[in-house]
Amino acid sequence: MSGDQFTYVDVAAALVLVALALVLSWRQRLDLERDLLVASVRAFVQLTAIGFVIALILDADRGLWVLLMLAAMLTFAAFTAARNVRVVPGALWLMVVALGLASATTLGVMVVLGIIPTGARYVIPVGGMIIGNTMNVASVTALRIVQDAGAQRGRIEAALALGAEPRAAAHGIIRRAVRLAMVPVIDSTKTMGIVFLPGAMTGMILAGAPPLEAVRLQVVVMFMLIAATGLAATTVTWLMPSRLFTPHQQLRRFDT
């Protein structure tokens, strides 16, 4: 398949599939319409314009243009995802923490390991998969422990009456929040080459790559994914439970 094989024409034709979903969203009265134009609309402004900046950072292949490309995606991510618990004190640092540590971990140890080049081709891609499924786990893992503390408050202020300290007493609903948050990269692992064919294995074969060689940076990737949302998921349960509760080892209230 030539590098030009998907033109802008074709991307105005593909406009048919989006057609398809704002007629399924009116005849089922999900009024999603909007929200899915433009959603669209931005996706497709947005990648246009990442391709051009991508494409100005490869030409010059500096690195100081490559930590600043990683720090504007991690800083867009991290305010994405504490916008998800906004009622948390201090949500944006703790995804900041959160995001930077995991991306930066597993992104160094592939670097040091010479698993990948530390070429801008390579670093950029790579680091934007590590950043956006952290994103989404640090996210989810917050969110959930907020929901639960809520909804077991009776039970973790009972224990802290007997005397518990914080980090025990929500032991319980941390431990839930990090496995529901690790379930979609586990059961996305599980069925990969059975269920589905993932992105950066399918994206290779597209470009002409050979099979095997695809499936070969499909396993890294996704031994990348596992390390990068576990390591998230782990440190935003460090810094959750000084958040959850009050100088007096009290727990806050969240209004979610």
Given for the second form:
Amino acid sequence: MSGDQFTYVDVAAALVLVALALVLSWRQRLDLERDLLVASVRAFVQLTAIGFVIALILDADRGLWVLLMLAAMLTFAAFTAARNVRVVPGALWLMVVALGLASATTLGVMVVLGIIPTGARYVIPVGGMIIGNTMNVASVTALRIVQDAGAQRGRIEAALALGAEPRAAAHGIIRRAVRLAMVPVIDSTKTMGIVFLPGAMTGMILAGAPPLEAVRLQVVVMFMLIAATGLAATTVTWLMPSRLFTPHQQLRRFDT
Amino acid sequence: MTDDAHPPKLAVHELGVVARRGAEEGQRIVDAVSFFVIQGGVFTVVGPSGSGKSTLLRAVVRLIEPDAGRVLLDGRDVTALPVAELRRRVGLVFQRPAMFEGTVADNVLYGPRLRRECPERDGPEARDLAVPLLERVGLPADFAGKPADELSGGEAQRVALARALANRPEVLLLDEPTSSLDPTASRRIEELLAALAESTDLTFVFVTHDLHQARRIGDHGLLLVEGRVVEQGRLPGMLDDPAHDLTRLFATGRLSGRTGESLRDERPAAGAGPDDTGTLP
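Given the form predicted alone above, produce the structure of the same protein in the form predicted in complex with its partner chain.
To see the whole picture, the full complex is given below, headed by that same chain.
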């Protein structure tokens, strides 16, 4: 690393680390060499490409471009999350609504309260963090609900047979799914600073910002992510029952 | 007894269910089944395993949507009722009932809580509601506080019965309630059901693969093989003097599983008379 700037030479030097992983994989016969290489190359290409796009958008700093960028990230995230639960009818729309609602609300509140300025430099990275995290939580919540709907079929049908409405019959599995999906977010919030130094803060410190300023940003980020992921998980639980059950209150079967 | 002015309590007309998945996809697993039960009556559905008995019961309460036919409760088509109301009035006790999380009392009071007829939390008031129901199914009062996941098969079956009774159903469908129990527990559940049938106005539909049990429990019934009604009528007569080869095979314990198709073509060997009484699996 030369001064405060990372160069492509630095990136190439870091490839030594990938090589180390490749050697380990080969020696241990893990058969991961190909995947490791592809992943490393993809990460470099994708991030470089997005770096140019962000640079362009930051230079232009036009509202429409920012919105388009956010929409593109959201669409990709929704596709990724929906792929995990493609057995559920309308999974893509469910994810678009869940991620869209959670991200728009959280980002909107941040901007309206003046926590972050409206400029592309702030909205795009913060929006990216929100969308990425809501994607993970929404995905785990939905997947867990679908899996439990299969595993707990006996209980759910016993509840239906006693006259429970679908939402009541699925209450237990929905509650467990949200708790499970939220655990990593809550745990990492609890252990923040002790177990690991989170990304946004690390980045700011590396970029030379005063540590306390970096800490304030990180606290804001954590609060924002709790709100966003909570909203996303809740939206998934609102939308799932109508997809798990038929209009006649019968539990669908899913091939997972 | 069942004219238009006095319709049967429960009537099933030409009910049909087509398999949606699996190896049997597209096949009729319940095919044009019809029967009725009068108020307070006990009707028995007998058949080998895999004959569509469970599917039939599930279709009656619309846990599976029937593909054909109608179900009438007091002469009214059940599709006119809200699904939850149908299931409140027609209870279904499963073969291996799943217990909900929590105590036995939580399980028994599940239905009343859905309708807000009982406090949400377990407490003296809730226990006062649960204990009489437990006593009806022969469980002592101190069972109310037991964790529901620690029950034996027979106990769970009793709790499932109490849970269904808590809904004050008009019809109770019982899907092989004793098949997963040991002989003693099975006998006791049977006695309990007989006592319930005696003491209440409740209408029962009892499903079993066990012929001897069918005869002990109900006097009217039908034999279901491969989703189709083979014979229907008064049970003792039907089983002692079968009008159909399949009934004879079943009565002699030589019909089990989904073997009817081959048996239908293959006429039973000579000597398969009623004296040749095998035991059922």
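So that the term is clear: the rigid core is the largest set of C-alpha atoms that superpose within 1.5 Å between two forms. Everything numeric in this text was worked out from a predicted model, so none of it was measured. Positions refer to the first chain, counted from 1.
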Taking the rigid core as reference, does the Cα of residue 22 move 2 Å or more between these two forms?
yes
